[in-house]
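Encoded as structure tokens, the following chain is the form predicted on its own, with no partner shown.
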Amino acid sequence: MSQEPVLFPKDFKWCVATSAHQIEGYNTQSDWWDWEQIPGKIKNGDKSGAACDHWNRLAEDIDLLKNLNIKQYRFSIEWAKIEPNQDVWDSEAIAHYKKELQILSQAQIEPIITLHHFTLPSWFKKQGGWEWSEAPVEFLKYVQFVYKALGAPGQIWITFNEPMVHLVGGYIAGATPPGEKREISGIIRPLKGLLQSHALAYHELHRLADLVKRQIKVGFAHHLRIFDPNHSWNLLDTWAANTLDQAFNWSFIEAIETGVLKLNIPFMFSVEEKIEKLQATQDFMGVNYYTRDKVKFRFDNKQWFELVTEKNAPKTDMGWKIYPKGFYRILKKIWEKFPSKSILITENGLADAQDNQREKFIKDHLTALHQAIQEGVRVENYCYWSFLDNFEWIDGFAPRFGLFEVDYTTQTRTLRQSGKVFSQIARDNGWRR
């Protein structure tokens, strides 16, 4: 007997996302060039470079995005060459941003806007970051001119990609950017200033879009991943796994809904604090998926908790367990949760040079989706990761995650054999099993 065909609701929306300092290319008034530029913080030695030499090749790669039938493109806009100086403002880069909009309106494509991906212009990094007291007015001037200037194009805005990703990474394991290694407690400081950040912003872009009568919906890009406990049988591996995953995935969401910040370690230390206009700062819940951790107690008076490698497991070429199952789990608890709010799949992709497991997981993934959406999940889209190889930040050029592959030497793209599926797959809404 042949399986039910999986095929997704007539509105759903097909997509694939990039970031603008893996793809463009000479992001040089960046925090992140500067920190690609210190011998040992990016593996082998890479640098980001020309990285897709994107940003000469706008025409060339949209075309490419059309071809895989997609209706929607996530992609971000880098503050870093729209304000390379602090108050000095590039024309060409908005020109050069005016440009991808329009001929992506052309394909018949939608965008969504990122606002922040990991990078800040350098001259916020060296004033303190999220940490300035001027942070989320220097934020805000930047997003107003970003939307006056490009004429109010698109209807969703994402304000910051993976901010615990980014926070976490910086402030904690100081693995990237401003490369601190702190306590758990060393991150409420920037994470009380990227939250004033959007906070501001999210008001300002919706006041800007009501002047001209426009609907739009802003929100955020948020990494959401399963803790569970290394072994189920053991209280202490649980509890430390629950702790994880409120603090990881849920306290800053909540913050959104609730306008209170809440962020506790038990032994450890626990804030709560109101953030001014903050609460309901959120139309949709953006979605990356990618994983599994397990998670193992462990007695350390500065960390309780240590993840644990899955033997035997499948996993990406950056050892990433493959773990489907997960995104059903995660797509059921956000709405338990948060019930009202629509979700988008921001995110979901793999490292896969040989592209030996790209179809089955992409297959894998939407399966899992299909069935939340089958159960009243409301999800509106799916973005894969990524639409091409690109720069991937500490672990540079080596991981592979694009549907078409770069030949870094040449530029070439090349559409992979689980890119000409995921094409056939949008463009039948779903395929048959």
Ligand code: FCB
The other form holds:
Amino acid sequence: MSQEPVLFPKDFKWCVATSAHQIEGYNTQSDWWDWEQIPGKIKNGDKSGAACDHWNRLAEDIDLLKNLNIKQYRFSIEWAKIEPNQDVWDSEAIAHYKKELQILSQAQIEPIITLHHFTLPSWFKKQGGWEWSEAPVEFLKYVQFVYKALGAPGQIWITFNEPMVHLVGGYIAGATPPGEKREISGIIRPLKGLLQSHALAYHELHRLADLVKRQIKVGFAHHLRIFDPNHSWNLLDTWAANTLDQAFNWSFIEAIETGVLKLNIPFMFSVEEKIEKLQATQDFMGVNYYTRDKVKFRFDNKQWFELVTEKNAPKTDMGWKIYPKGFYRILKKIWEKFPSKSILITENGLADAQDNQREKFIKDHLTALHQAIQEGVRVENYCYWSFLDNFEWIDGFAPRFGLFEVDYTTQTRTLRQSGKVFSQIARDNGWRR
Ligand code: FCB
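Swap state to the form predicted together with the ligand from the form predicted on its own:
Whole complex next, starting from this chain.
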């Protein structure tokens, strides 16, 4: 076996990621909390409840973060806690996040702050969520309030986590709030609302940071996945895979780069619309990479594709195919499309309760990432998802993504073997093969 080390650039940053609703507990004023109360929506009837009780365990949990030798921590601020009713700002919630930022700063861990990670305040959802004409202005008010009240913290801001996953889940699949099952074209209205909200937030964050002479970077965490044809010789499968790739992976990103939303599903619908102030509103490309799908064409005008399960392929506990090469392919593609953009890896990880695949998963994905860097792709960091086991949305508590295992009855955290390996990699900025 070769002893050649896999070493990352000197200024490369190691990171882990979480989101508020998944770990903090009692997010009672949110649309997700409401959703969880409806029987049948979440696997095994799980409800987020106290989650990892992170709200009450800030200092202890940040101590655990220190053990991981990370330089950055990506987490989200919960809008539903900050603004539980329209224009009502909760001072206790703000004080809490202030404290979190303070403890992180003492620990010399840089925050990557996500402003929206899937959840909405219930009042905002009731008004129509992203389809509400006031949505962009209301989101802007929240962003302004947070930035000022927290005292202009942090350099890296993420407005939205996985906007396409959020909207496809909520408006097409109907599996997540607001639970609408529409044809693909039904995504356009909320998509526009969300893009407008981002555009306003992007400019406002920069304006506020400029006022206090701070340099910040604002962007998204995009969920990017590989779509390959079920049979590469089949032209229809290839067409279906490419169409899905363009619609799901790139249409949103290109809208932000060009300011024009173009979504084209041949024979079904097509939209091309300029969005005010949207052009060039991401300072980095945030990448969440997990898996690949194989796509088969279907002769059906409503659903022209089918996602095919790959037999005999290694999979995570959630059945997601493990495909590290896809990470390399995605990174290279971003680089080819947007050569000047620097990339943040905002999420990558797997559900593995037995912890017998995680170390290999991490090393294989890091090797793919390393290769991309060697070939010139500019990647600044790597955030493993997740720091702790947590509430995995519609899949409830069963999936175990954490470097730390959580016993939900006692709230005990135990560092997994793979977590130890990750912390060594972070300490050594790589490893020997
Ligand atoms: C991503 C989400 C994150 C978590 C992981 C497993 O799509 O951003 O909250 O659920 O998947």
